[in-house]
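Encoded as structure tokens, the following chain is the form predicted alone, with no partner shown.
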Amino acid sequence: MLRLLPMKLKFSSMVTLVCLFAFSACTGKKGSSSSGGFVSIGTGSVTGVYYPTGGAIAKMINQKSDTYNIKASAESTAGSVFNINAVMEGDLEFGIVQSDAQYFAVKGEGEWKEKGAQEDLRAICSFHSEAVTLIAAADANVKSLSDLKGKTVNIGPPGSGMRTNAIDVFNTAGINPDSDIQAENLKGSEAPIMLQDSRLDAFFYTVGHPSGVITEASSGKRSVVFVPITGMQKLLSESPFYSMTKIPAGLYPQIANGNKEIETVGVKATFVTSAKVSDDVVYALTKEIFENLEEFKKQHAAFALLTKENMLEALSAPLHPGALKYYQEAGLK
């Protein structure tokens, strides 16, 4: 049965629809070649670094909305794989994704083995380095990767970059995540309380440091430690998007070994879009990020080492023409 709306609500809804249609007519459809409108930026968990990164970009573009005729919002999502798929399907205009996810999408490997190469994926820039971080409860006696066997370990939800990283690390270390551990599929933001409640022995989290999730994990009664991720030479030689990195000492005083540098591997956070998003829109976002870089770097400690030059590293997809136009104007390409 068709249920009629109350007259007042019905009128309000009609006005809203008229406004939306008018806005679309002026600015163009989402994901179209139009040079304005509303754009969404896919990020990650609200407690990670991706979310404030997307928020900072949205804030910069919204402050110039009269200039560019663009409004932007940062959306919390399941992470890298989700963001790429959503960008390719036109549900998001932009996404922040790990460099390994970008590489696999372009090559049609990993999560995209069945779908094939994502030929419309386009790169804009890269951001901070992200360390594959392994945190364990001190009472679980996990001092190395091999000690994870038989333990309950969170590797992250399907569609997240950290899950891919965890599986890569396990495969390189000769650990089968399907049989050697009890794998959990929680979001990164859910892992700290589960660790403190003794429902996890350890969890992976790929993130730029310092991280609120890691701080939260170390703030309870249960003592926690960093577990080094070493012996990854095979992974580094076979996967060019990985590099050796270190978690700096002194960022987390409540972690038992937080006063030491911790060796691990890492990737980079990158900014992507679709070939279908207009050159003008991508140009505007690129310009605002790069011409306000010093202000952007103040938004999170993980951005401290960003330079205009290293923000063009770790990009596997072709540069979007809108981004390339700005880089050529700025003498970066």
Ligand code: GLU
Given for the second form:
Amino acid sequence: MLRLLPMKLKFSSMVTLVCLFAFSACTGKKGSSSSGGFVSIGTGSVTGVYYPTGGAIAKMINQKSDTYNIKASAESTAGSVFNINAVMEGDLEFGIVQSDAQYFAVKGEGEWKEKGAQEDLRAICSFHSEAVTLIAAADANVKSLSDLKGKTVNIGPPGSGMRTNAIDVFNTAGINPDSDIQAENLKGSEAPIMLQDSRLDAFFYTVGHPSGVITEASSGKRSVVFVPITGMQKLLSESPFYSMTKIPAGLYPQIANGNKEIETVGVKATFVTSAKVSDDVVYALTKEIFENLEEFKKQHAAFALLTKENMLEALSAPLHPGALKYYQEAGLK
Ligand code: GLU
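Structure of the form predicted in complex with glutamic acid (GLU), given the form predicted alone:
Below is the whole assembly, all chains and molecules, this chain first.
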């Protein structure tokens, strides 16, 4: 609930925030300091895939609140980078984050160059693949990355994972995002309406498919197309966490070229926590996700390809002992 507030808090919101913190301090119910209580899962924009993913996890754990004495909620946030920082600061217990962001945080590179290695970051599992997705208005005539020059393009807010991906793609394509394009910093969920209002020519979004953001972007009067992201060999060879991927055919029949498989690069959505969060809490969430995987997969079409085995891939941080305990019990490790 707290993370739904914009980053610049109004005074009245600040008062509420202080009261809520005071309340949670008195009740001592934060999950990080006890084996039960309230836990928050940092996600992304409400129409992305992270938010429903966090919601699905929270729902499973809340159904078992009598067993675990845990109440979970999914919080809408700016995305991966914000989630890692908030988990490290103890403002969130859990975060859904791109595998590339997890890798950089562990190494103290990229966004974490100044802060250094995030030694308390712990991995739990991974979820769906996320494609670096580029959508443009058909009338903007963007057929390839180089056609973006001179256009107004949303690359995402600071704190999102997609922003680092857009910048990587631009750097690889020899496009300077500071001078060759008019870069906008909107949240993923804000981009579709801006594209439909002709205030954007194109936008990036690193997301699982199908995603509400893409459906929304393609449901208005202005016709939109996927733009393939090609020529990324250098990026792929230099970065272990990027892989080639395709946006699946047929998911978006209303997109002019939505029936084709669109070539691009991708990462994975992963689930992280802090070493400071108790083993019991992490064990409970891990167990509920894995023991109810078939039910969990029904919660979002982007989960179609998840298996217990591939959910242990793409993790750079050490496994949290609570997650490891479950994997050992289940014979997965
Ligand atoms: N991968 C996105 C980010 O961290 C969020 C995608 C989503 O919310 O589904 O920027």
